[in-house]
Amino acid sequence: MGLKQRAFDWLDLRLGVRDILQQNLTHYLLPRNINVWYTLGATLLVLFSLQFITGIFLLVYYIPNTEQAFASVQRIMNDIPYGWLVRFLHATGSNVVILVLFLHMLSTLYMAAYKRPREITWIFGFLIFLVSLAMSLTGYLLPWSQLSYWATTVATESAGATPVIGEAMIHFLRGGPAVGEFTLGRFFALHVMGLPLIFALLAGGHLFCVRRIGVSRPPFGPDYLPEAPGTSFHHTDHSGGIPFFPNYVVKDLMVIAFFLTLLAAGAFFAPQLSLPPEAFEPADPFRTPPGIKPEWYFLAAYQLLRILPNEFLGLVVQGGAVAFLLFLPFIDRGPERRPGRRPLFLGLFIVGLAGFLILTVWGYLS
């Protein structure tokens, strides 16, 4: 008996590890007709773990003051080997993380895989997404470039559009009147520590509830039925399904590697796509460059503002919105998932959907 078998036999007898995988991988059975939307949650857990590291390389070089962040920045560019590298694809991989959860999201939507008794699973998955938007305006500040300063100037600036509080609020959120080095330590202490750490307990309360209640079958195909509402909790178990492992972990694999791919593509070949040539520039606070925007997710917020008759009424609608998709599980309470079957949900998924991609589209070309 080799080392490795004796170490193994070892664990298994005071953990119990053969158990723990058979129940989690061979002995875990999914439905027959899953598809390749529910491999979106395994790859956001790679992306999200290639993000901490990549942070955690970049946060060994990185200055948190404004007098040398920029200057830090440009020596992990250039000094240190392959600091460019890691740059480019934490960069990038912001992106993509963004482009995956729309993805997911619109997913569980269509298929309502937030429905009972999944609400719960919804609401934390809903935070994530949040809180990933959190995460990305906070870590735009710090290379303290032009871009960076003034798109955080611009994002700061409508809050100020609250009445009464407005102003209030603009300063909680800069430590200041103006941007400056407190909204830099502020956004720094969020990008590194508090906003992670809130993520971690938000993806430990997802997963975990994606695993007890049991993942929820496609609402496709002749044999589906609605579930019946229950007065117990229950397992959602798929007798007769396919074994997580080794069966569905292949397309987990395949989806991985192609976002993967996309994500060495865009560092490796189009950097400018995240780091435009005002991202190269240390901020300036007395030259305003033209045409800074936000980032292509925040652009229909932006839009949206910029076209409504005052800011707060902007700020309304979209507080709505979020408040809306957060509490959609108690607002669409019936079993029916067949999108089909369900035509005023679809028509406002497809308005939704087309709305943000037009004010997306707008904000970008205006």
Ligand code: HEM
Contents of the next structure:
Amino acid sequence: MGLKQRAFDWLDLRLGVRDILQQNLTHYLLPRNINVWYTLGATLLVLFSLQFITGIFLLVYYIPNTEQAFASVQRIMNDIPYGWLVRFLHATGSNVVILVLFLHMLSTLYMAAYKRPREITWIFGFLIFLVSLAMSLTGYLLPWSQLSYWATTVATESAGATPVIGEAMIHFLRGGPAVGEFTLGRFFALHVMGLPLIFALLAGGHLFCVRRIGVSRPPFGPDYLPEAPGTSFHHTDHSGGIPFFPNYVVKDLMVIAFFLTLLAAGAFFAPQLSLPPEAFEPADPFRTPPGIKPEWYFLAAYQLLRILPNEFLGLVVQGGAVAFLLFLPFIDRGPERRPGRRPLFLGLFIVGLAGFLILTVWGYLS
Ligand code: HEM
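So the form predicted on its own is up there; where is the form predicted in complex with protoporphyrin IX containing FE?
In what comes next, the whole complex appears, and the chain from above leads the way.
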């Protein structure tokens, strides 16, 4: 018996590893008509892990104070071996992660995977999405560049449109009247500790729900019928389906390879997409650079605030959209999941997505 086999048997005797692997890999069956969109969850796991790893490496040399932050990042870029690569991967990675988050959310939305019994899975997912946006926002400030400083000034300013407590909110977010050392301190604490902790708890909850309930059957094909709501818990199993390992893992790996290639291409050939020229100038509170814009995923929200007659109205619309999406499983409750048979949902989905894209492009161009 080889050493590998002996080690495996040793572990199996103590922890029943063979059983765990069978249950979660070869005997874990997925729906026969499963599609490529179900690979995005696994892709997110890989991309987020990479963000954590590159983030930890950056943390080794990054110094979180206004005097030294910018210089410490320049040192990472210029003096530390492969520091530039780690930084470009982290900055480009944040954009790829948000892109895949959007795709994962849109596909589960389109296939109505948020419906009973997956309401809690959706809520965990949507909270992860909000935390991820907060991670991007807080991370943006850390290099203390002109881009960091002014993008954060603009972003925190919009909270000022809240009636009565607007000023207090700005003060609370910034730790003072203007973006400064206290803003950097709290954003740093949130970015490297507070938010990742919340993120890990939420991601654990999300994955627990996914595994406990079982993935949904895609609502397509001639023999699809909506599930009747049960009166007791049952795991959705897919007898006669395809095994997760090796069959679906191969598909997962293909999509993961695609997004890693996109990430590498971005980091090597187009880092300026994530880090425009203002990211290479130190923060100067007395010089506002022309045309500072938030990241692409905040452009729709930013443009909405600019086109509505009053900023408070913009905040209400944004808050309403977030609340609507968060509680969607409790608003849209019928068992039907086939998009073709849900014209109201499909109409809203298309209008919502088109509106978001139009506002994003408009925000970019104006
Ligand atoms: C770090 C972020 C996330 C990770 C690692 C993650 C991971 C996963 C995984 C592995 C699955 C099962 C396979 C699949 O359908 O892809 C899944 C399913 C699901 N995810 Fe996520 N997810 C994340 C974020 C989100 C977000 C932002 C939402 C929505 C707002 C969401 C909603 C859902 C739903 C509803 C399902 C059930 C799909 C089904 O059973 O058909 N997830 N997620």
